[in-house]
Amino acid sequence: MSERMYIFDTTLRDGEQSPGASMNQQEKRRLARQLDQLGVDVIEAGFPASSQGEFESVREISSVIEKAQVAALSRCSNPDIDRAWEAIKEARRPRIHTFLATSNIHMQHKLNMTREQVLEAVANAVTRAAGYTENIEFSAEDASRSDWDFLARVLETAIGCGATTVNIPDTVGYTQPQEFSELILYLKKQVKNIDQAVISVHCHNDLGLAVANTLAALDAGARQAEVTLNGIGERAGNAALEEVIMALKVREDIHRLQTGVDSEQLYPACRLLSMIIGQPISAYKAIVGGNAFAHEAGIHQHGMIQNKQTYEIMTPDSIGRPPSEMVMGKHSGRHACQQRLEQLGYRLEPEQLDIVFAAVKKLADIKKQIFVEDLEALVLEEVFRIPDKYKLLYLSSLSGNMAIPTATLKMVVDGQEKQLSEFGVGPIDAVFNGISKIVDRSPELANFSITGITGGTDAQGEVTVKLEEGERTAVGRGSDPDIIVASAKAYINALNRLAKREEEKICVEL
């Protein structure tokens, strides 16, 4: 018999803290709904005390989520806990998630607190949270580098004051699977009231072991895994939700654990996140990468023809990966567009569907065949994009080996139309120079890449850029049949994200 465990998704909180992964309120709401459809048990919506914008996002997510619990992060301080509750109190199933570091290095160099002061702070914070809700999670930050005996005392205190979930984070990705397993077994034995709480784990991927450590902890008795889509997060990221889920599903004979996650929604959820934050999924990414189900070697292809199980331990269908056949054409109707979008996991409002359908018709005049990837790109370009502080109205580009590369642009900047012409060493350089002058910003272009969304000479180009401006970074994405226009869209998308990141936030890491 397999035992039920819980999936705690922190893509909207820990995941968004990774460079270039910021989302606007509309994008967060859309992703939260997809996570709810995916079937995760808890959605950590954000850290309400960090900014007014974050507070509003958490509160809005709390109002639209139908099935999952909605968690708000807070430090062990009364103002943080009060703010967290205010943001999630209208949720159907609210959770307050409070944390404090327990390792010697954090207590001495970051908190400047003694062990007794930490114990007192944990008791006070959890007690205050318990005055709002019975659904309380406490996290011992940097637990994997903490003294095990002191960690056990902290968890016992938290549970005694009302915590119903206790989280054991491997905050810096330091621990090893066997070591982490032994820690969970130790805590189960030493924490006297551990049977009154669910043990959770939150693993970072600094040594590439986040998923392995998560699975080891689950096998040792942890029953909640804290994960993110595509493994995004601070530094090297977190344990990837899709990898944990499919490891549990494919090897249920070993782990004997079940979740409430609908695995056929994994690929749509991961693709949606990738499109929202403008960061492409690596072709070699496990489960959802472009090559995850590709077979090029002759011996592999022969085996696949005879029996797919020779080289596939799971099927594309099992993760909701759609075939890339043509999905729309010039004469396709609105209903067909809606049906295909729903198959991809998108639930659009009527006015949003109208916008996408109009864009499909416009693209169909340029491309004869519109594929799944084209349709997803249109959803991102037309619906789920950063609000336009900067918006492209017009672009004309001149280049060639007998001409000076020139770009003529018209843009809207803070509601005002501006236009100019600019030169460059190539057409894209000219476009980027022109945009920078119009918006009066000079970020450094740290990365630029372009790929064809589909095959064919009429394929849309998908451009991804990474901009750096001081300490801030942002990744932008744009797609268009014209790669110069796609480049301009990506550059402007990144500038809009930089503008959004100017709203200072307190970034907290578990």
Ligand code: KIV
Second form
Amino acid sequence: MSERMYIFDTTLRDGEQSPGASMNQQEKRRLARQLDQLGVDVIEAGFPASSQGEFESVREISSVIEKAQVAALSRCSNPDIDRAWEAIKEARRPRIHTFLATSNIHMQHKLNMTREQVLEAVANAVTRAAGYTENIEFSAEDASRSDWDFLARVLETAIGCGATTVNIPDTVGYTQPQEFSELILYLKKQVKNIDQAVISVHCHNDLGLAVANTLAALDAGARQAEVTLNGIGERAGNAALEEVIMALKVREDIHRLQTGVDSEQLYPACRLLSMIIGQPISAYKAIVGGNAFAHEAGIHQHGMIQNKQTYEIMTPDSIGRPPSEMVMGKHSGRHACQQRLEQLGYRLEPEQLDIVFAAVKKLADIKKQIFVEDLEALVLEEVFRIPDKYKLLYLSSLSGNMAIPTATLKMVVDGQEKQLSEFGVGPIDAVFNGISKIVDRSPELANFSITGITGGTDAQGEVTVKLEEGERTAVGRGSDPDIIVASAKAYINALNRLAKREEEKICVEL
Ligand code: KIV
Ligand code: ZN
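Having seen the form predicted alone, could you now give me the structure of the form predicted together with 3-methyl-2-oxobutanoic acid (KIV)?
Every chain and every other molecule in the complex is listed next, the one we just looked at coming first.
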């Protein structure tokens, strides 16, 4: 018999705080809903004490999540814990997640605290949290580089004061599967009250071992895994949710663990995140990468035709990957559109569906076949777009080997219409120069990439741009059958994100 374990998703907290992964409130709410549909047990919604914007967004997520527990992160300080509780108290199942570092290097150089002070701070913080809820998680930051004996004392203290989950993070991605497994076994033996708490693990991927370390810890008795979609997170990221889930599922014979995750929602969830943050999934990414189920070599194709199991250890269906065939055409109706969207994991409000359906019709006028990817791009562009400070109204571009590339643009900037024409070395340069002038900002273009969303010359172009302005960076994306328009949309989307980040300036660093 397999034992039930818990999945704690931190895409919206540890994932979101990594470069290029920031999301606005509406995008976070959308992703949180998808995570709830996916069946994770806990959604870490954010770190409320870090900014007003973060607080609001945790509060909003708390009010819309129906099944999962909603966790808020806080340092071990009274104001942080109070703020975390304020943000999640309306959630059906709120959890306070408080953390403090326990390694010598962190205690000496970052916290400037002695071991006794750390023990006292943990006891105070967990006791404070216990005044609000019985659902408390304590994380010993940099646990994997901590003195094991001291770590055991800290965990015992946290549990003694009311922590019901104790998390062992490999904060810097340093541990190895064997060592991490031994650490979990050690803690199970040495922490006297360990049976009163769930052991959790939280692995970073600096040495490419986050998933392997997570699985080793689960095999040793941990019963909660902290993960993110697509493995996004600080530096090299966190353990990827979809990889942990499918490893547990495909090799249940070894791990003997079950989760509440509906694996058929994995692909829609990973795609949604990728679309929201504008970061494409690598073709070689395990489980959800473009090549993950592609069989190119003749010998493989031959084997697959005889029996799929020759080269396939799981099916595309099992992760909810739709066949990339034509999904809609000019004559498809609103109902078909809704059905397709639901298959892709998008449950839209009627007015959102109206907007997407109108966009599908418009696209179908210029493009014969509408594919899954087109549909997703439209949903993102039309429904989950960041509220516009800058908006494109009109764009005309001139280029060619006998013309000076020129862009004429009309935009809305803070509610006011502005227009101008501008030159460039090429049409995209002209458009970007024009937009910069209109909005009166001149960020560095750190990255520009363009791909066809699907095959064919009538395919929509998908453009991703990364802008840098001082210390701030933002990624924007845009799609359109006209690649110049797609580029303008991506550039403006990134500018809107920069403007948003300015407003929601994070005042406290983790
Ligand atoms: O990596 C880490 O240690 C963390 C903690 C706050 C859990 O993200
Ligand atoms: Zn982390």
